[in-house]
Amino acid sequence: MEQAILNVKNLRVAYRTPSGPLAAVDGVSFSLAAGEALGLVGESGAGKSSLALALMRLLPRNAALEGQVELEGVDLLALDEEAFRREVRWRRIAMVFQGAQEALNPVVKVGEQVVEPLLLQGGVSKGEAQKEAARLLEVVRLPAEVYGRYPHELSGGMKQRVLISMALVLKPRLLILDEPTSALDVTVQAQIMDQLKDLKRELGLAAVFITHDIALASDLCDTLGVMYAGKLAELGPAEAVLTRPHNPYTRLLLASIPRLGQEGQPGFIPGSPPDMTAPPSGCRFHPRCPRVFGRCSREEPPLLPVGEGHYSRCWLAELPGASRRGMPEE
């Protein structure tokens, strides 16, 4: 693997609530190289979006943030807010938010919204900024006339492409995509995913892609991280996670995906995610796990190796043969 440009170590996000602290992200660590895409998948409430907002330092005021986030050797959490806003946010890390309609200002023309970061932080003239914005709209396959339109005049897919162009305008090294295709139909989804693959290849962007759809993530991502209750349940090369899943949670997620020619109904995950103000003891998935045994409820497992670059937060990984065959049989 190439040298990592992003290193996240023991990242924690906790929200203050009337019921007590809610640990949305609890000790997450990973690395990302230039041109590499990491997919984060899992159920709602797993902590995926909180992790993305933590990387951008856009958390609400009731959130506490701990850990280490290094981008090209710079500890981002050690920077004060003004330095982070001036030197990092949008310039070195940019984010494409979920829901393009809500992310765009409805009373400002699209082109003016694309050029705004350049005029505020780019140190360029208005004419140069307009040329760059027009170029970026072309990069994301939008016609030139979109520059002078308002958001409500565009389709959902066109608005999503505008958000991508806005995120790229300051040439960041890392792009965070939070459910960028969730509100789109499958045809437009495929177009946006093809667009993202082209940008990743042509610009060498590192990307964190957040989605509920593990199949969609596999289309773009080199590495997959499966999140459950604020922690990584499984992490590894996309092919290994998809074809040799080890963690019982990952297996159930994959079994829930409808497949062409499938006989019978897709599977489902019994129960509900835990209350994160009072998470269960031991492995957080043990109350729902079909492979639970005594140790699971008493001790919390670390991420254990189950293959080359492939890790699972499950005590089954310590059983003989787990690293060679995935989850052992009964």
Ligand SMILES: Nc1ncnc2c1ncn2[C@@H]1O[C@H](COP(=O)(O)OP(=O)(O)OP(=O)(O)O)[C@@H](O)[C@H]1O
Second form
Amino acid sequence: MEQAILNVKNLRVAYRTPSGPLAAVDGVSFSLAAGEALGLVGESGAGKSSLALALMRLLPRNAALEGQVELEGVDLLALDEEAFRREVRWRRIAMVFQGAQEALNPVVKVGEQVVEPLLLQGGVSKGEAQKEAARLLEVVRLPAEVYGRYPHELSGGMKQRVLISMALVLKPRLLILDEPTSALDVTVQAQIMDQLKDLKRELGLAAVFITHDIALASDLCDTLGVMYAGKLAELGPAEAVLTRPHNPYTRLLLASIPRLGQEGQPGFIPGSPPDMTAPPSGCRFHPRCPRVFGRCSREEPPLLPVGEGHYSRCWLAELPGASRRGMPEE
Ligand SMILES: Nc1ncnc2c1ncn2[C@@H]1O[C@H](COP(=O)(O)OP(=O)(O)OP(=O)(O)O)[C@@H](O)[C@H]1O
Ligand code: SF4
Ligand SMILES: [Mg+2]
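Hand over the structure of the form predicted together with the ligand; the form predicted on its own is what we had up.
Next comes the full complex, this chain leading.
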């Protein structure tokens, strides 16, 4: 792998809640090379958005953040807020927020919203900023006339493209996309995915792509991280995770995707995600796992190697040859 530009080590996000601390992200570590896309997948509440907001240092006030985030050798969590805002947020790491379409300002023309970060940065004339906005709209394949339109005049897919162009305005090294296509119909979703692939290739951006849809993530991403209850359950090359999934949770996620030509109903994951203020003992997936055995409820498994650059948080990885036996979809 190329040299990593992002190193995340043992990242933790804990929210203060009336029922006690909630560990939404609980010791997540990964690296990302320039031009590499990591897909983060998992059910609702797994901690995907909390992880993304931690990288942007935009967590709500009731959150505590711990661990290490190093971008191109700079320890981001050691920077004070002013330095982070001036040097990192939007400039080196940018994000398209989950459900942000509605956050576009309804009374400001789209082009002016795209330009705003450039003008705020200073040192750029209004004419130059406008030119740059027109270029960015072109990058996301929007016609130039969109510049003078208001958000309500755009379709959902167009608004999503505007948000992507806004995130690109200060030429970040890392782009985080949190469910960028989940509100769109399948055709528009496919167009945006194609576009993201082009952008990744053309700009050499590193990206974190968050979705609950593992098939969608594997389309764009080089690496897949499957999150369960605040932890990575599986991490590895997208192709390996998709074709040789190890973790029982990943296997159930994959079995739950409806496929063309599939006989019968797609599978479903039994039970529901745990209450994160009181997570299960041992392996957090054990109350729902079809392969649970004695050790699982007592001891928490670490991420164990199951292939080249491929890891699974499952005790079955310690039983050579036994890991594929008896899975429900086989
Ligand atoms: N501000 C907050 N205060 C307290 N708890 C929170 C807060 N934000 C999120 N949580 C909790 O943290 C956990 C992780 O939430 P998060 O939004 O990161 O999950 P997610 O994987 O992005 O889910 P989704 O797929 O629904 O977007 C959940 O249990 C959620 O209820
Ligand atoms: S450690 Fe046990 S409970 Fe957890 S995923 Fe593996 S088999 Fe299932
Ligand atoms: Mg989310």
